[in-house]
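Presented below, as structure tokens, is a lone chain in the form predicted alone.
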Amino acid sequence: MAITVTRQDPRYGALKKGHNARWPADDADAASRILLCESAPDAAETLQKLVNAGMRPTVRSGGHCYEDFVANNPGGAILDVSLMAGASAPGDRPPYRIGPGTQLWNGYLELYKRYGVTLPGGTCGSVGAGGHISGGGYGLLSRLHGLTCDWLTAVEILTVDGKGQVVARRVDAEHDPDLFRACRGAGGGNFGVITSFEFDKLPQAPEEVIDANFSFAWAEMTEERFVPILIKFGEYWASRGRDPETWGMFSVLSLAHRASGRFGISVQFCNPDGTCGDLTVLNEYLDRFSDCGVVATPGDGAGHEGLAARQDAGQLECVGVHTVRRRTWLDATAGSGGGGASMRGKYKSCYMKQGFTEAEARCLYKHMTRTIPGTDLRGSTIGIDSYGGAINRAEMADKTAAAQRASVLKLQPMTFWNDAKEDPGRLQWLRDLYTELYSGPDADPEHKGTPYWNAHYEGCYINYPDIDMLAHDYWPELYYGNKGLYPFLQGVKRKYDPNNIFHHAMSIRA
């Protein structure tokens, strides 16, 4: 039986919300109760009761939904599967089973300690597996091994039929293959309640990885210095980064607003065989930024003489590689980021099939140095992740619902703040940046203001949902492409959720 938390329960105030403190928007929008399920039978019984009572269920695993799809549910209930956690292989052999409430960092540790394998999953350790996997999540090892959903071989899911009866299904490539495909990237909250993920095989964890970080001071930055940094970063992933020998390297350009003082680049590296014996690829990558005045600080046996020799280049003040550390995979996963206090947030996304053009770089400089009266823009940043590699196996687009298989960069413009009074300024800054960035010469003329699919862009990421996109009648194409995937998903919706029990502002429309 599920644990029921009502408004009278002292836990309600904490459990009615997720990580984005903007939701619920006010107390009247909050769910009437939170139902914490500890097993698949718990979830089935709970879901049936909600359907019988005519109450809307919203499903939560890790609580990281960027919009109000879960927390805003007046008169309804949050069906919380966060206690359905853990990673195991019954009988100590595959298939590996992962609960939807498993936080990624715990999943990494359990899989590594028990079996020496890992998920090519996310960089935020507190994200729940349920939303991450079903939405096509990616992370540090995805360039080397593909998306987590690419490895998925079966899903246990609760659906509701046309008569309002809960149906427990185990779906795979042979049983309800259409629903199985939809669970591999279309996003959570669409078709039912996932109670377990199965993987017949998972990649071996690396023996070790190397981390490198360096940052640039905004105080010494000019537009003419800024533009080459972005172009160098993008050019690498659009050219050299396509070579399989580089696929063990994942890098993020964390482009923080000028108010934050600095922006930087981080790198995690291993060779494709999971070792760090040959650092040629890493050193070559770091050398690309040597003429930006990077100062390297070698450490832990991972010295980089090439950058160190250029310490006196001095074109711009830059505390270079803060750390160049050699770590085991266990150390790396135990230290993965995430968590912390909830803040107000807004997020957007874009897949890029090419590196940055000069026009894009100048647009970003404009907005990352812009000020808005009465608004402190610290906490405003663009996460620019390397992408591609094994993710871009074209055949996986037809086997999964993750359509973007040609991109080399993935962007997440975002802003975080605490005071609700800053909402207008923060949202204005982010929307202005996004609209102008995707109204330039590389944008599709008929879809300005969005990264609509063309030779340069590949739409948006459903795990970074953005309700601003609902202003465009073509918003499903932004997330699912224009090759027929969305009509397929609509057919799955009609078949397995005919009464639209599972719905939110950006769910699949039947």
Given for the second form:
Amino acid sequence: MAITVTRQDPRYGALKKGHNARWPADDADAASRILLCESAPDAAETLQKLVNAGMRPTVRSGGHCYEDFVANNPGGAILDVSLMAGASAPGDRPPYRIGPGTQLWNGYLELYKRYGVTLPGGTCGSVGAGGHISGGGYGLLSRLHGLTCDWLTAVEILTVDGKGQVVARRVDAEHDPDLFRACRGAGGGNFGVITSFEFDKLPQAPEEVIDANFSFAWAEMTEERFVPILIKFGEYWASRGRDPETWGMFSVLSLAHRASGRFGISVQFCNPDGTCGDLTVLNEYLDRFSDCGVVATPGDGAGHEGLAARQDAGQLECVGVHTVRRRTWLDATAGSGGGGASMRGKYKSCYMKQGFTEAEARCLYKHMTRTIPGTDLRGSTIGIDSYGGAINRAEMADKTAAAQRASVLKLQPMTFWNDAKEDPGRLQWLRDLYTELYSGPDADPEHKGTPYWNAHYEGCYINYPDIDMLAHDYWPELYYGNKGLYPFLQGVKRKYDPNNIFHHAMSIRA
Amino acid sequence: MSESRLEKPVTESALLSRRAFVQMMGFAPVAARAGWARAMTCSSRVAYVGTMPGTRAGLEGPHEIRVYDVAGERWRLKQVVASAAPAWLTAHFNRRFLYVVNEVSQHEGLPTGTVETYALDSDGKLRFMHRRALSLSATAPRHLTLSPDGRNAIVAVHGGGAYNLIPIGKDGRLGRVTGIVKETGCDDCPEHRHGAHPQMAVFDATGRRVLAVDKGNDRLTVLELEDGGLAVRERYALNAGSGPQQIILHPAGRWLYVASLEGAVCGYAYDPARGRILGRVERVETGAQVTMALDPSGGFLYTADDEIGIRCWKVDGVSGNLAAARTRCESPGAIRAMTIESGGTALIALSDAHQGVVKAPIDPGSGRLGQPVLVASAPGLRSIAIL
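Same protein, different form: I have the form predicted alone, so give me the form predicted together with its partner chain.
Every component of the complex follows; first up is the chain already shown.
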């Protein structure tokens, strides 16, 4: 029986919230209760009671949904599976079973300690597996090993049939394969309550990695110096970065707003075999930025929040003119084990099939140096991740619901703040940036203001949902492409959730 | 339970012929009908008619609300207001506001229907106040009913399979949705219905309970206002596949009448003290696509359908049973909706065939319908409210 937390419970104030402090938007939007489930039968019983009562369930694993899809649920209930966590012991069938409430860092730690394997998942350690994997799930090892959902071999899920009865299913390539495919990347809150993820095999965790960082001071930055940095970064991933021998290298250009003082580039490197004996590829990459007037350092906090925070372990060593840090993969991953403070946040996304054009770089310079009277734009960043590699195995597009399989960069424009009074300025800054960036000469003429699929862009990432995209009637194509995936998902929705029990602003609309 | 008790097939003798009705409708000049028209002039002064021509084959035009002065022989159009799919109109009891249910599936990019609120000027003209989004997934709403105190509204959401409770401010504005009940399909639901499709809801006299029909899951549901929200009190299964689509609560509060797609009107006993449906007390066969209207005294129930026409049924004040009255007129095609003027002096029907509003006087003693006339013309009539 689920643990029930109602408004009278002292835990309610803490548990009604999402990680994004904007949600619930106000008390009237909050769920009437939180139901903490500890097992699949527990979740099934709880879900059935909610359906019988006509209450809307929203499903929460880690609570990191960027938008209000979970925490805003007036009169409804949050079905919380965060206590359904952990990885199973080997010898079972299948070998690896991950609970939906498993926080990524805990999952990495447990899988590594028990079996020496890992998930190629994200760096935000407190993100829950439920939402992360069902939306695709990528991270520092994805260029080497693909998306997390690519490794998925079965899912246990509770659906609600047309009669309102909860049905427990185990879906895989042979059983309800359409639903299984949908659970591999279409995003959470669409089809049911996932109670377990199963993996027949998982990749070995690297033995060790090298960390390196570049840092740039805005005070010394000009547009003419800025543009080549972006172009140089993008060019690598669109060219040399396609070579499999580079797939063990992940790099992120953390483009912080000028108000933050600095921006940076962070790198995590290992060779495809998970070792760091030969650093040729890394050194080649680091040297590309030498004529930008910087050399790599162990990090000063200007780079990726997780990667640059890794200053407490490992050994410094010189690679040519650069100073880098060598450490075990587990130490390195532990550095990004947190989830960050709960703040107000807004996020957008874009997949890029090519590096940056000059027009894009100049647009970014404009907005990253823009000021808005009365709005402090510290905490405003574009995370520009290297992408591609093993992710871009084209055949996986048809096996999963993660359609983007040709991109080399993945952007996450985002801004964080604490005071609700800043909402309008923050949101406007981000919208202005995004709209102008994707209205330039590289944008699809029929879909200005968005990174609609064309030779340059590949839409948006459903795990970075952005309700601003609802202004465009083609928004499903931004997230799921225009090759038939969304109609497929609509069919799955009609079949497995005919009552639309599971819905939010950007859920699949049948 | 059995739903076959007290069936009352209607004899042919009660019918007017189709030809006779069409002649009355189509050829009788307005001047010839002036006598009865004046006789049934009542407290009603203004009519609001919602049109949705694009939703029917062969009809084109904007969705709008047409405001008519109904004092004369033929209604006089005094205002036209653009509106998004005005599927249902409900005037507030205080005659100051009109609520318009927009049968849309998306609003500002979100999957939800909406309700518009209009203020009524002294001459009945509309002034737009605001448009309130329903809950997420509450797509394609069909009906809105007000609580007896006028402080709450319940919206039956056809597409999204749900009911929404919305508080109403003293200024007539609709507040945020405070109560949601999400319905599902049923064990014996026809496959093609795809789950729940609430059609209509009515408050009982307590003002705390709501009786609702769902043609998707063939249910009657009793809802209750509770702590500012909405909760299910009882679900009452009707015949599988019957498709209930309209509900009327008798003024006595003890019987409710349900019109179904299968071509029947059933009466059910209701216990207002406990909020329980006690069972079926009546069933009369009708043609398909039946719609109903009950006169304000509760003495006569009128039904209209595609096959037989408009009929009058006398309501037994003790049992709630229906007896066919000897008044009947064949309908020229589908009647989209019917209502009765507040004084009970005339039946108002939206006629698809005539693409207009038809008005027939009612004899208050016998319930007999007089000669109907076409009082207004507009394509794609869908909804009506009369003050």
